[in-house]
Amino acid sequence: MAEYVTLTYEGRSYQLPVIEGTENERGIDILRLRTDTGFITYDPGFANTGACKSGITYMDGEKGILRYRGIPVEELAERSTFKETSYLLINGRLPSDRELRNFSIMLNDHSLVHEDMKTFYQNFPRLSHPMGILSSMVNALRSFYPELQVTEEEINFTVTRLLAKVRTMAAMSYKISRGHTVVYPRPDLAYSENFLNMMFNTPVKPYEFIKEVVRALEVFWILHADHEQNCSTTAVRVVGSGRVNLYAAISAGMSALWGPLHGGANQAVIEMLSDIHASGGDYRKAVERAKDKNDSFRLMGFGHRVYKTYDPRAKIMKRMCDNLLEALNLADPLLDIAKELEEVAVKDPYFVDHNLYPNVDFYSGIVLRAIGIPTNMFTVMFAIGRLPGWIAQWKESMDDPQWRISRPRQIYTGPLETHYVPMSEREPS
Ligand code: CMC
């Protein structure tokens, strides 16, 4: 391969240096582009853009591999927890049966939230969505637990006290926005286990698991684990560059995984599927009106940036739905509609011609409405699962030598200078 490519303008050639990843993903490196020839890159959206060198997650949107620090998706899914692959992605390799333990109880140690807190829960309107709530409350962390960033030991200490805290907080609003009592952690339950309890469990109900819901959260949040550069983590990145506290740029993460176009789109998806429901069942409908320019209206849960394939996570997530819906001896009227829906998309030319595939977010819905979780708290549910992903990319922009605080360049399109116009001389409108 060759070292570098040359750029040729007006006459003048500029070498620019190839870099190349360990899976031989292949970049040229601009650093010196625009002190060398004056240009900037444009690139809306980023679609061309590595904005860091990254050992978290691989994926080849064309073959539909994903990986976490080198190992598929589909075996994480299969043979490991949550809690483990969250080892994994922060700190690089999978847990001893010692650090695991430990990784346990310090998520145990810390799972609590200041009590001050609720009054903050108590007091956002009724209404309010859980996305905005929780990010909220994950800025306000720091306010209660300032940080220690010195040494490896505290970063790790802060790290997991969020991983435990998010997980109640998210609960709590739950709880708080029903006007239940709020339903405090057990040391005796594993992560989703306590997870559920905290959601679920009544004075007047005791929560009953169920092995498969417990599994499917697991492998649920397994898959919403990591995703590399997507719109959330480069927020997250972004955001952090500044050396803002780990707090403040999480919740940045957060914010952006609300919108409908990323982690709102499992909530989407479900609204989607109840509307064709509610007018009848008419998928085609649907399938007809996403294809039509004139018509803002998108399939929700199909097509993706990167993927130009099925997504592997639909994959194990449509299986997932089955087997759920199964052991629970449910029928879900809106897992038919999107499978009939799905089974017209993917063979229309249009879906094919654009690369449209489901995504994860298609049947993800149908599994946390299964589980007892309600729609408006489907992005809060992804949220939990991305926090591993976000901290250790977070780790390592703070670790990256390369380091530099993200200022994109723009090209201007506004107006050549002009001068101010005391009001008195302006044209009346
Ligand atoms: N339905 C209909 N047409 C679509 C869709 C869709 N869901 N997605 C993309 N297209 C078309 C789009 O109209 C455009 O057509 P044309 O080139 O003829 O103008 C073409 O495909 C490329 O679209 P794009 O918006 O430039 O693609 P993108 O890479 O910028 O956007 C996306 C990716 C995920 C935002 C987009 O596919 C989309 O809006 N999907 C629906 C929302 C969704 O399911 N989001 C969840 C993504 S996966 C979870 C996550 O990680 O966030």
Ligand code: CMC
Contents of the next structure:
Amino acid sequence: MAEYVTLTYEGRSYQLPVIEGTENERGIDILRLRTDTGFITYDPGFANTGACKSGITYMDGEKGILRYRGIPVEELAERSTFKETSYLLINGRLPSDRELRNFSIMLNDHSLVHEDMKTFYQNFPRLSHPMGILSSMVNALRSFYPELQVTEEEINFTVTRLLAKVRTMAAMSYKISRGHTVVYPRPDLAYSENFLNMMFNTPVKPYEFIKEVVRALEVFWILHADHEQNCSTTAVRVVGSGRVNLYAAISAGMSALWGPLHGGANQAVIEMLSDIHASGGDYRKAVERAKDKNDSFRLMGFGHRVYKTYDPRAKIMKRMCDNLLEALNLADPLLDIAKELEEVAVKDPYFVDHNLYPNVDFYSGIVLRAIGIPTNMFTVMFAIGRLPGWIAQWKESMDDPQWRISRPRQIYTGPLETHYVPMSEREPS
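Please show me the structure of the same protein in the form predicted on its own, now that we have looked at it in the form predicted together with the named molecule.
All you get below is the one chain by itself.
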């Protein structure tokens, strides 16, 4: 039996249908609200607005749950690969052995980029941020590789090609920004190994693979592969709703991810820890500043817009961080400060009462730093990891029978109608 919520205003009642998801989350369908009542909802930041139905990712911020296509992220981080997780997100199920092999072959076959694209790269100013370069070049892919959107097979070909090329383009942006020779992908290497080789291999010193480093990169990308309707994912869906090409939609997601409140948060954590270390390592002072409501200082990497408990990805990333530093025999003073901050924050009543638990950004920056990734490449690394999620969300929105172009409403607060005043009649300023 259908359920409804009744809205009553000025003696009139309106019935709004209740919709329910597979995990019993409930929403009010306001699709006809404006048509029937003349009202719209007001929800800055869309914190209470469901813009779509999705079968890709489920998260419960109160319980610290994150699942891709129903599979807990903890299981994927322990047992899966980034390549397999990408297939799961994009295709809706885990691949068979044959499907995974074919997927791997396609990723290797399409990992090279058009030679003419190097000209674009080389004309960016030397100090350009790699994220700006990458988002621009992804948009430019449309000129080199026109989309094919006739059959499901052609769409799969396009998205697999994008997954393959973005990894190569990211490494190219780093190499060219350093004035180094571009290293091309090798067909004998797996997805993560290929990226590390393209980033760090030089004619003087070939890159030596360490299994803990490769696995740390895999887990980092798995943990970032999708996160429901966040800022960048919503950007992909909103831009994609105009039926733009896939490359433009993904480029929009990358631009949204670039911000320090979203994908740039792990970089902000490293910068904060570096500042604390440079000032003598007094983390307690940072904690007290964070608790002072009159101080604008924030402890980066603590708290989350959705999670009201410990971010499940942060627990995994913390273990990965410890294992990686032990395997590499690295002593990182920033990690020591991070651990001290975490120990204080998880016990301090202020942080507990405000749900300010460590999130995934708190440790992911240290992991990337240990791998050798420069700080200005952190958001690029996030973008590579989030790419399969963006693609999955774009595909799902294209197939949505309730699709309509995104067109939010507003509450106008400007002046009432006024009339144009000729220059000769205006009051002097």
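Just so we're clear, the structure is a prediction, and the values are computed from it rather than from any experiment. C-alpha atoms forming the largest set that superposes within 1.5 Å between two forms make up the rigid core. Residue numbers count along the first chain shown, from 1.
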Margin query: If I superpose the two forms on their rigid core, does the C-alpha of Phe209 end up displaced by 2 Å or more between these two forms?
Written below: no
Check: For Arg98, is the C-alpha shift between these two forms 2 Å or more after core superposition?
Finding: no
Checklist line | C-alpha of Asp348 moved at least 2 Å between these two forms on rigid core | finding: yes
